[in-house]
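The chain below stands alone and is given in structure tokens; this is the form predicted alone.
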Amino acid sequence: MSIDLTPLGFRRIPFTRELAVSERFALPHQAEVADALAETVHRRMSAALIAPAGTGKTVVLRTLVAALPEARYQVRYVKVTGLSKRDLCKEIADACGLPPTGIYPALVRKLQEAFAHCVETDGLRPVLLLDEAHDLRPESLAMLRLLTNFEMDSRLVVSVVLAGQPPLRNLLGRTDQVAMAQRLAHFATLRLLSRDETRAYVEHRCAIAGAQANPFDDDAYEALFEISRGNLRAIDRLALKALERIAKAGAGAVSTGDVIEARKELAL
């Protein structure tokens, strides 16, 4: 049973992963990885994002959906698994709503003939976001490689993001993954929030859920930062619980007691 945030002011509960594109918390280097795989993607190439968990992947790709015009792209999204290349194949045929049945020979043509028919008949560029990248299997990251071979190498038709944690950079550097990794025209990564943004997204997160006045002291926000180290994920968890600790025991500030506290009841 949630507890009700209402007497600190919020309209709706804050640090949850539902939020809009336009509500997030602008942070420049994130805009600016969005924005090169962007460019990649319109130069109709492929790229890979490598980053720790709790960095903000999942704001990038939904920041890259939302700079990529319905009108001219196919943004087609599938979070991968340690699935065999033929059940990679089946997911990606599902997520471009196509029955998911055949030989893998032939749902690599038949996805192929999908992506084509995209480009030459509906006027759209196809784009394939891969997310959880590092859980494929090496044979499934090959198949990609011919997924994306169109006329003997002579056309972009497809164009791929790879979205993962740092194990990725270590698949994409295996001798047999060297053909994919050429492939790739951009590789982007994030990085941890510094003191500073990790106060500044706070009160962003606070604001946008409705909160006039700000819940936390300033040493509360020291020990955010220390304890989350600039992780988003970490920060959203472990200030949703300070904020939930002091709603229940009736305070009107969030304390630097009251987020140690609330680490003890989180894994973190």
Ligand SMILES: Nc1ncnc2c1ncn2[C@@H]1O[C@H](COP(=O)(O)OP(=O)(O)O)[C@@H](O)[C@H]1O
Second form
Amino acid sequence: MSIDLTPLGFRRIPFTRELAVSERFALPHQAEVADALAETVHRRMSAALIAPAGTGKTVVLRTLVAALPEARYQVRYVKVTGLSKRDLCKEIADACGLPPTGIYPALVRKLQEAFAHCVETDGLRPVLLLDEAHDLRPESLAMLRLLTNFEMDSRLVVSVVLAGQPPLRNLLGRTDQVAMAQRLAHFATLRLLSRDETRAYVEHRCAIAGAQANPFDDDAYEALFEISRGNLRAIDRLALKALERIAKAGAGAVSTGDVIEARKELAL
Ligand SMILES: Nc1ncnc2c1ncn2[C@@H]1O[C@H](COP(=O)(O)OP(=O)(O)O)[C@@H](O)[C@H]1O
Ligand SMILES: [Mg+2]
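Switching from the form predicted alone: structure of the form predicted in complex with the ligand?
Entire complex below, previous chain first.
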């Protein structure tokens, strides 16, 4: 159950995961990564975005989607889980609007045909975004390579963007994944926020959720940065928990003590 934050001026719950692209906080390093990924896709190549949990990968993928014109690209987003190659193939088919039925080799072929059709008939370039790609099984990663292989690689048809946590790098480094790794023309990563960015980010997220006054005192920002180390998800969780604490206590502003207590409650 969430605690009512309206006494603090919030019109909705701040620091939630769902956030319209238009309400993002402008972070130049995220924009640069999204631009570079878009550039890779424009060149019909594939890419990987590898960074720790909570650093903004999914947000960057959403930014990428917004940057790819619908008139030129057919973008499909799939959140990977540890599915078998067959089941992942079905999930991709489903995301592409194909009936996810049939035996595995036939399904791969159907998807390939659909991608080729997309290019030849609709004039659209298929782009496959695979989020949480560190959860890919090796056999599923190999399936992706198969899926994107056209005429022995002489044709670039589908762009794949893999986004995942650092174990994705190990997966791509396996000797049996060389073919897929070589297909990736661009590797990107995301850094943690600086002290100043952390503060500006928190202020932004409070403001878009309706808070009129800034509900954190200066030392509380310092504590938020020290504990979160600039990891966006850690900032979100700490800030929300600290706000809930003061709402419950009827206090006016978050202090360092509130952030420290929030950390304990979250076991960060
Ligand atoms: N530019 C941004 N503006 C606002 N919120 C952001 C921004 N980037 C990330 N976030 C928030 O930070 C959290 C972590 O981002 P997310 O993309 O989910 O990270 P990852 O996919 O790397 O785990 C999410 O709640 C997200 O809404
Ligand atoms: Mg994510």
